[in-house]
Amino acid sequence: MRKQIIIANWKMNPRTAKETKNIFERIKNASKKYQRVEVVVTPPHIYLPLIKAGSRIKLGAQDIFFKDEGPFTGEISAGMLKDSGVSYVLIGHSERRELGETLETVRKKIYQAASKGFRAVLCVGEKEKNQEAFPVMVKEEIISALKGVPRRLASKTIIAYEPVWAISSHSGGKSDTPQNFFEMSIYIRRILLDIWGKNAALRIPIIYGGSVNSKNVKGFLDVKGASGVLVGKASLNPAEFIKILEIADKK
């Protein structure tokens, strides 16, 4: 049985370890009796020591650096994530891009995340709702990320398309439609047949990303081939969270 995979991207949020317990344990609780759903909740970094994973809940992170350990102030290791019981890890998320995270860091996070054993999500989206083509930042995004990567770790990779455009802080809730979603993911798939083979790009799990909700999450969970949905301001409310779950389980 192959769970949906429905990940929890807290960002920059919540403001104290006191909220953070308490969204955690109430998602942790709930997502006990859901057997068909992979929950992963990414808080910031500072968090992931007061939070357990536990059968039913994994840890993820926001993000990764690439090298072990050295002067990089600012910066957290895979060792320490690994410490922190964490075994997803975002990378190149929108946000992040926009912070000046280049093609090739996102080249070399992807590498380091996936080859230490984490499972790497790579976030790829357009800045720009495209009716008439599919958009060339993705396809550029995906290869960059990729390259030199070696097929031995496609095991270890998610794709989450994430169009900026379709986040809430970008679009005020309004997200992407099932169907893009649908054409954007057979596009993804033939861009990793190129880059790794027909077996790794069948095999891949590819979600989507903005503006999810309880309400839009079943249309995109419903599209053939999704894998499941990244969640952002909607992961905060442990009651609207749940009901996402609920819906997946029932995939």
Second form
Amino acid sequence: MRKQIIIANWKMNPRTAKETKNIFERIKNASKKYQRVEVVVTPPHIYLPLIKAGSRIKLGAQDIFFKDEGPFTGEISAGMLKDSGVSYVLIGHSERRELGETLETVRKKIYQAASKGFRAVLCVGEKEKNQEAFPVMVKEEIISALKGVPRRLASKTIIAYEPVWAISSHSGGKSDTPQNFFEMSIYIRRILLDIWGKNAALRIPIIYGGSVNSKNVKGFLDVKGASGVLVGKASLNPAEFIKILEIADKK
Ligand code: PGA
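Okay, that is the form predicted alone; can I get the form predicted together with 2-phosphoglycolic acid (PGA) now?
Expanding to the full complex; the earlier chain stays at the top.
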């Protein structure tokens, strides 16, 4: 049985350590019931030591640096994340790209995360809604991120398709459609096939992100070949996020 991967991306939230612990504990307790879901919470780095992964809940980081140690003010290493119980890392989120993260940096981070044994979640997505043609940007983001990453690391990779225009802070909560996600996931698999071959391309999980909530999540999870969702805003509301887990568990 392949579990649905449900990742909570808390971004630069919650505001306090106390709130962080409260929300996490509620999600952690609820997660115990859901055997068919891989629950991952990615808080800001500074909160990682306050919360503990468990058998049904994993910790993720929102970023990683591509060097092991040294004079890199403000950065965080693979070893530090490992020590904090992290097993997933988000890489290339559009909000980081907007702040200046380059394709080259994303490539180095994917390699670093996957080769150090994390599950590397590569976030890709076009900025504008484009009905006419398949987005060139997504293709470029995937090809450049995986360039030089050996096939043996394919099993460590997850692709999160997050159209930037559907992320709640841009869209006011309006998501993409499951149909478009379906078409994009086929397109993404074709790109992966060219890079790593058929076996790897068929096995890499592809998840959807962008204004996911308890009302629309089923549509995205029902997409053939889809493996889960990446949830931003709705994951900060424990009752809402637990509803999402419950729906995913029934899949
Ligand atoms: P959202 O964020 O669910 O608030 O749209 C998703 C993301 O940016 O990862």
